[in-house]
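Take a look at this single chain in structure tokens; it is the form predicted on its own.
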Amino acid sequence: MSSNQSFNHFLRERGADWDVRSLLYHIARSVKYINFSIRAGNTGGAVTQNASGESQIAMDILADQIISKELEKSEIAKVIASEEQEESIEFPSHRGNYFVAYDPLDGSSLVDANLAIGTIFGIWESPDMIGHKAGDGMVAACYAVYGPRITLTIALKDKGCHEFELNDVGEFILTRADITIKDDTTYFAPGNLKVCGENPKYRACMERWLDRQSKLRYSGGMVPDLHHILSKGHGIFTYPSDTKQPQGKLRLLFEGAPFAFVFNEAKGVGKTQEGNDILDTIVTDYHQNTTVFVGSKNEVKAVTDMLA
């Protein structure tokens, strides 16, 4: 489905809460500014490390600053947390009571290779997530893809998953409403393949895909790979644990929970390696890690059953 329906008009039509619409409006603005910066070539090499010990490029830092400033302008977000910052930021004067977690530039190591990258957001109607399930109070999640087209895909609690594209005049216009994915698939995007050398069960998953002549679709970027699954209407993305990172590498609040929420709204599923719902994971730290198995329901179940 495509139309000329604007981002704000569509959200109003779907009955999105005013505060959530306001937050998404400021998120969309930040995505535009990040895109402009990328197109202007403000990328740069690695300059420091983020709170997770990963290398940052100049664009990581700039994207983080753009988003935090926009969320501050919203006066709706009470607390925000960034994958690039060790501590959360609180805005005591804000009238809203929302928590927003985000990964400013997921896959930034792919910038030099000119591959698609993205930004991920989760929105909760609660200022403090510690001690709660990752899905408690979650009202929306979205992600942007900076590729040949600039898209923003939004999921609203019980209101579906929808894609918007940035047009020539700087507006996000609806391109697909009510995105859903099938229960079975022929696409697979396997992360952390080195685990095959230490976990025979994960190697067996790979062999199963190869024996079934499944189609490999993996760029090394979580955002474009998961967007491919939504675009094609089926697929599975996997990122298991290894001996060095027994809890997994991906972050629960910045990556795992937002995408689990998006896929739930698209009739898919997001599970941990043990087969538990990612959104049922208790939050103990804003930077805690998780394993991620996301995509078509039957395939995710089959793979997590093999790894159990």
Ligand code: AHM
The other form holds:
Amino acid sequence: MSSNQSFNHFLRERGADWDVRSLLYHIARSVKYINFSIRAGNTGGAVTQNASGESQIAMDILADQIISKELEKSEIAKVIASEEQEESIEFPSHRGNYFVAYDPLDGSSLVDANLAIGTIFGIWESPDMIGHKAGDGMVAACYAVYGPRITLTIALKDKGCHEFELNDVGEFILTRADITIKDDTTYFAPGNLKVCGENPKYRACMERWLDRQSKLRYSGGMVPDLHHILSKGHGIFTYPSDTKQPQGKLRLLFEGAPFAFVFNEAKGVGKTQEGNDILDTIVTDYHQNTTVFVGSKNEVKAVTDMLA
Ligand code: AHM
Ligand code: MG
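In place of the form predicted on its own, the structure of the form predicted together with the named molecule is requested.
And the full complex, kicking off with our chain again.
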């Protein structure tokens, strides 16, 4: 689709309320700054560790700072939580009451290889998530893909899933409205393949895809891998648990829930390995992990049934 519709104009027409649009405005600004930094900045190796004990590169830290500053400026986010910071940050003076969780630079280990990476955001109306289902009060989710083109895909509660692209004057322009995905697929993106060594059921899923001559589309970056599914209109991404990571590797609030929300709005699904809705998981910790099975409905059901 070609259009000249700016994302703010489009979202206003879709009835997104002012606070959410204002948060998204600041999120879009942070995505532009992160993009500049990736193109011009330090893409070097590990410098430190994050809250989950994983390696951070300088870009992880810079992206995190860019986003927290922008969300502070918004005066609408009351509490923010980042994959790169152990503690959430509260802004008691902010007039808004929103909670924003974000992964500043997902797939940052791919930066040196010049593969596509992304940023993920979830937005909730209530500032306190602990003890609630991950989907309770969730009003929006979005993610940016830093690839040959820079895209921002935004899903709003009951208002669909839409893609915008950064143009050469720094505006996000609508490229695809109302993205939907089909129930069946011929694409697969199998994360954590090493699980095949310890879990014969996951190996059986692999063999099923090979027998069906499904097409492998896996980059190692969750954001571009899931954007592939939404762009092609079908697919499945899987990231099961293993003995070292019994709850999975990916984070519930920073990765699993935002994408489950996006896929629900696109008529797909986001499930755990047990076949439950990711958005029904009770939040006990901002950094808790989840297994992730997202994409085309029938395919996710077939695979989670096989793993049961
Ligand atoms: P990150 O948030 O530390 O970048 O980790 C998340 C990434 C996902 O993008 C990707 O799907 C997954 O880790 C791949 O992990 P692995 O290569 O360890 O299986
Ligand atoms: Mg991540």
